[in-house]
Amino acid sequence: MSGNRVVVIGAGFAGIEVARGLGRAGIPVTLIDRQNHHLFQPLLYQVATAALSPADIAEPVRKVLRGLESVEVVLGEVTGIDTAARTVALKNGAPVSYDYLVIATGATHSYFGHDEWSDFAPGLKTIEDAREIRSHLLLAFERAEMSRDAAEQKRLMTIAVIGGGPTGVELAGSIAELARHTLAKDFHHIRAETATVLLLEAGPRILTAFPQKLSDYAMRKLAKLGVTVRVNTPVERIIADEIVAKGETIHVGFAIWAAGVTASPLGKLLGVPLDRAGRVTVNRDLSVPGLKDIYVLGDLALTPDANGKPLPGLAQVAKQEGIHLGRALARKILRGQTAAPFTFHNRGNTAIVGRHAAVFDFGWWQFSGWLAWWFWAFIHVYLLAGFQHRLMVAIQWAWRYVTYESGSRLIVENTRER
């Protein structure tokens, strides 16, 4: 099988599935990632809001791919790609040669040209981000407990979430529930249930990727949870303990950024044109135009559907692309078959709004409420890597539903000062 080595960069949903598909076919694969774990990003907000621990939503890459003898895992950071020599350069380590290259390194935060805001409003893409947000969030209430100044207590217990997409909505709802149902029982000098949770959205409505009626439902549910939603409110400045939005100065204890993403910078290493979000335009078979045997998928790819419309940056898209490319490359390498175009099968778009409240959009059918929440819970538990994670998360969700308790309220010591 020499001469057919596949290098996969990125151990997210797409990269893992490519490596798994090729490994099952016995094709040599080298999977490279900066982290040693595969992260279930859709539940990352629950780590940030103290509902789950990092170990509940992450699994070691080597364990995920255990038993696939042809798959080699490399812990390393890619610093260069030489498409002529067909090599991948690593920050610490010898270059890795490839015959086929797959890049699936996802996306990161976008502050729309204001990267300095990241010091005061962290985004949520990694476990480190989630731990930092959790620590700052809990510290705000701890400092309010120690303060004897009512105005300072109010500021510290004002939490702003910037961005009204699914991540922002899920964060805002979870923070409100944490304050009102869990932290309210833990303090003596403050009333945590009176905390102000703000959701700031620059556009005319939240959840713009969903139909209007689901967006309206989410607005009502967030209001019932005590979240103050402000639409048409673009953020103009963020500094320590202060946000300026639509000309108004808002004093906050903590702010979280959920307003935008940009593709992984690794796409720049290919030397091909990128769109405004840094994505690489790919063909229907996920190959990069003009580059032989190089494929890009997941959030790094601008992938057209059958009608030429770009596919959304969703976990289900990345996962389906990974499964498709793993099988297609195996057939190409083993049988010389031409890779078929990728076809996305919509399994529905969803967001949780709060306790037993969610929205679900299948395109042809939209629904919300209790049933949508159960659909959301079932799908997310099912997709978790590892049976023990599915079981533990299901048990924890059931326990929290009955007791309103959050089980991972830890403040880590290496939290960045703001």
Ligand SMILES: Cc1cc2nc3c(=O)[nH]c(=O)nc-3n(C[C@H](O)[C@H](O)[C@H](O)COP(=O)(O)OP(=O)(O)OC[C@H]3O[C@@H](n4cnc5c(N)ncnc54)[C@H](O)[C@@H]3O)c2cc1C
Contents of the next structure:
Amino acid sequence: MSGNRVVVIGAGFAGIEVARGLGRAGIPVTLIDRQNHHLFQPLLYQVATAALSPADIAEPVRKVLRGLESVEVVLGEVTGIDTAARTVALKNGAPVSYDYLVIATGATHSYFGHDEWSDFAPGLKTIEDAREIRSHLLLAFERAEMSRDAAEQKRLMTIAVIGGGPTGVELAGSIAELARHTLAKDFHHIRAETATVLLLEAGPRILTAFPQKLSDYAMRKLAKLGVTVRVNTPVERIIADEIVAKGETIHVGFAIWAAGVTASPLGKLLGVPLDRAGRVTVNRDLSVPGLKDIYVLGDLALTPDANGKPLPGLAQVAKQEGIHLGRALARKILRGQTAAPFTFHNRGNTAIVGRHAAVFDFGWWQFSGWLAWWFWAFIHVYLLAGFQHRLMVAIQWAWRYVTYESGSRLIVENTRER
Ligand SMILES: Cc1cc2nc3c(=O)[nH]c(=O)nc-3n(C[C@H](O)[C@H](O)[C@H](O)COP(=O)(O)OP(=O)(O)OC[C@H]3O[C@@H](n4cnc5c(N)ncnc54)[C@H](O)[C@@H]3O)c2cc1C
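With the form predicted on its own already on screen, would you show the form predicted together with the named molecule?
Up next: the whole complex, starting with the chain shown before.
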């Protein structure tokens, strides 16, 4: 008789919920992640723009799962999967055997074949990325303060965000606010509020996943914040201090990449067909066609909804899938029940366009402005409090956020020279 050890790779929104569900049912689980923390990625842009500290949005995985006796946590990077031997290879450690395998390793940046751009325009996916961006951003202003050359000061205070999706919009709005409201009071030789914040988008509009009227609203709001938005402007080259976009050379103090994501490379290890974004097509119960006892979910999966349309790469999709699979797998292991298909319940898609302005899309209803912002803030206080089990931290965050008192303006030592 086969055993019932479940190995879960990835302690993000999807994997942590699977481990939690199985742990509550007393099923032996090994949860492997290369980071020791579970990360609340939707607020990463606030760490990158000095509004929050890393510890506000990351919790140790061991702490999150404390008390679940059957769940073992392994800090390790998975480098191989042997589906015949039913083992998972680790970079530093002995292979781990499984009876059921759950893969939830998310997504990573895509530079569309130009990986060399990552040296000059980091993307935002991890705490390290956010700290690096924060340091470069703050350093650009420090260097401008030191310079006595007006043209050099202008270059250093030109920040380009590449990619007009929610992350790019949130970063651009937040950087403009940082310069105009927080840094404006702190320097002697520069006027930080005159910084140029550029948002470059290759397509015809920003926030393409949202209806046109919400894109238009975001364009107007960003302009009000002082962000220069350029659509139909593909970036063709990025080198140190310079971007070429639509044939024009732009001298920049710093650039951030928010233009593309691709699925985690672990999908390739399964030897099954992948879509163009590297995602594994799964059945509606999240199992992988042709592979017994293997499940893929979250950003790594191409999950069809009831109408066969792929679900978006969102935290709420990953979390709901994790909760579903945790319960379904527990029922299968304990009672031999067949897993039910996953059904997504849309709780609304949102993006922040600076303080006091947001867009919300529930599919059947869309709204924007102050109300949307309060809605967003309320939901994130709730989510952060639930995430950290610390209501006070969430309330302090909300207060700092409303009052423009930036939380963590630290330049850290390991910032790479560019
Ligand atoms: C900046 C940013 C902002 C976002 N904002 C929003 C938002 O506002 N709303 C929203 O709904 N969604 C948002 N998202 C998307 C959302 O965060 C993802 O959809 C969600 O995190 C996917 O969950 P997941 O569990 O699939 O992967 P993740 O949460 O990315 O977790 C993957 C885990 O796998 C681990 N891992 C990866 N490879 C390996 C390996 N080889 N070995 C071991 N461990 C590994 C990683 O360390 C990580 O812990 C945002 C994402 C980003 C990057």
